[in-house]
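First comes one chain, alone, set out as structure tokens in the form predicted alone.
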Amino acid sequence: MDPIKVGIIGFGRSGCNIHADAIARMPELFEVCAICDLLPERRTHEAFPHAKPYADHRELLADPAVELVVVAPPNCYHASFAVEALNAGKHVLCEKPFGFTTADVDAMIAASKRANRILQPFQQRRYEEDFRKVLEICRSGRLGAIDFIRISWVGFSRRWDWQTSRRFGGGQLYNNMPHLVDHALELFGERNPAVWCTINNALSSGDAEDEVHLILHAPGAPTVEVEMAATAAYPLDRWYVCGTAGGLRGNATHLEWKWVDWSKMPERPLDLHPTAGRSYNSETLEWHSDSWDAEQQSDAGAGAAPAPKPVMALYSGLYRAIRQGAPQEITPEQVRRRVAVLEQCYRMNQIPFPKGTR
């Protein structure tokens, strides 16, 4: 094997707990050689100790061992530092959010294609098993016609750190929201969706929200309800699904669904006749069932470190993509969909995009 040499720019919550330990899970894929912070107490790691450290993200652009940099420092940044990778030459993975806006995809699109480099969204949550679960039985037409999804992340916390100041581009919106939109959209299909979004800073120190409630519609496509709360002192089911035929419900270790054959249930034609005994219309449906359960380890939802195999899943992936030539299993082209939607919520909420971005 050939592992790539990736070097990191930011190398905190994200960089170091996902990026780099996921790496060190995968020595014939990739080796992390060199490290850029801030910070020179955060410029090491004990699974690469010959990494260069560097303070200065252009000095780590300048090194001719880096192969692919990941951009993983606050928000704002994102989309600038990987134009300025591309422009290096360097392949680069960039963390949510994919830029703020369409604008910010596409120069990042342009700037990938003027280098013939790769460049890869880290969307890894598009792996989990509840999700890939969800999405077999969805597609599976065994509910019928999906009419309504609801995708709840929520809980009951107080944050004060970066992430919730709109200086840096916190707030829940481009900090976890772009997983749950992701999976919307997946669920949502092909139509462009009609968007509605309301934000609130409940709880967190910042002035970013830390609620968001956002539905897509769309004719011909189901409603799709994603919320994320830090009030919620009670727990949501993560996944509600309803059909013309059934429903499901469950979190990222638990589903289950049921379902009516409607081909065993007699016709119902309509019928303007008063029903008989002034009663209402009733029938016995025949319910069949099924549940699945998580083979893997799962996270405890928004907030928590992603669990290591849907970020290995990308990594593998992303190995295939440089190494192979093999297709890009998640495209820029898909995340700019994710993007626009993210973006008008912002525009309707009338927030102010971090300085920088397109």
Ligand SMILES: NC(=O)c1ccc[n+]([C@@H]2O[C@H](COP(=O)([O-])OP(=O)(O)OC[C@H]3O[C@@H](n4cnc5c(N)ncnc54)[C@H](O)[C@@H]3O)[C@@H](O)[C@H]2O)c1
Contents of the next structure:
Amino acid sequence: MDPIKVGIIGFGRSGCNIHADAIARMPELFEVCAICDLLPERRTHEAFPHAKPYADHRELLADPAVELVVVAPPNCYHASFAVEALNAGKHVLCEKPFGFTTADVDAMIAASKRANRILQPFQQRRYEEDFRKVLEICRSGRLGAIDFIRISWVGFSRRWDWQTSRRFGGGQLYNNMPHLVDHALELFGERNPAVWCTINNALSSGDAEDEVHLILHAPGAPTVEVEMAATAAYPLDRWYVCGTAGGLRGNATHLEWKWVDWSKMPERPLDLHPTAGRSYNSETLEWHSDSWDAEQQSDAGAGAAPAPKPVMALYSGLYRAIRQGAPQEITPEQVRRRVAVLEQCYRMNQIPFPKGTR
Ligand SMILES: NC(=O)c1ccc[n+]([C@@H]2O[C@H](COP(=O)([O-])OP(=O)(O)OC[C@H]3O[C@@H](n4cnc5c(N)ncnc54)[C@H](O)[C@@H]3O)[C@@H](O)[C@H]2O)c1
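Having seen the form predicted alone, the form predicted together with the ligand:
In what comes next, the whole complex appears, and the chain from above leads the way.
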């Protein structure tokens, strides 16, 4: 094997605890050879004692040993750093948000084509077991035609770091919504959705939103509602699906679904006569049910680093794309659609984009 040499820009919760942590678990595929952070004490990692420390990302980009650059500083730097890295001839793995606007994404895609280098959006939650199971059940037809899905990512907590500040592109629209919109659009399908979104700053100390309500709608597609709240003392299930033959509910570790086999039930043609004995229509349904439990907890929950398994799945795919020319499993063009939805949410709520946004 020929491990891909990685340079990481921004060595915080993501750069260190998500990316370096996953890379350290797959030494045959990747190796961290350079680390850049503004804070000197953050330029080292015990698993990679030979990684070169850099204070400025441009120095890391000039390092010929670096093949793949992980862009993991605060949100406002993502698009410009990704373009600089591609222009320097590096492959790029860019943290979410994958830019703030479709213009950001287009500039990144153009740079990747010019440089003939891989540009990989980091959407590791696409590989989470619970999401994949929900997608499988919805696509299987078991629940009939899916007409409503609610994705709920809620809790009761305060936050006071840069992720609550617009100056850095913080706020839930570009913090956790990129994950949820990715899930939502996979479940929604290929149609272009009408988008409705409200935001609120309930408890966070910065000026950015910590609550988001988003609805995606199109004829012939399920209505998908995504909810992020900081004031949910009684959290709802993460997943809630309604279909014409049944439904599903659950969370990251347990899902359950039940359905009716309408073909075994009598036809119910429309009957416009007043009902016998002034009764309401009623019938006994025969329910079938099934459930799923995660082999291991896929998400330790709010405030914890995401589980490594989905991260490693994304890195494995990236290795195949870079070293073996395999097609990318999650493409920039796909994620551009997600960014388009988030950009609409931003514009709808008249939020000024951070400086540097195209
Ligand atoms: N995919 C995920 O599940 C996930 C999880 C957490 C964070 N993230 C993303 O990772 C990015 C970083 O978030 P975080 O939580 O790690 O923040 P963090 O504050 O923990 O880390 C950011 C690091 O970047 C450094 N930094 C800031 N400006 C820099 C610059 N110009 N050059 C080099 N280093 C710089 C900071 O010193 C800090 O160490 C964000 O875009 C966030 O959205 C993604």
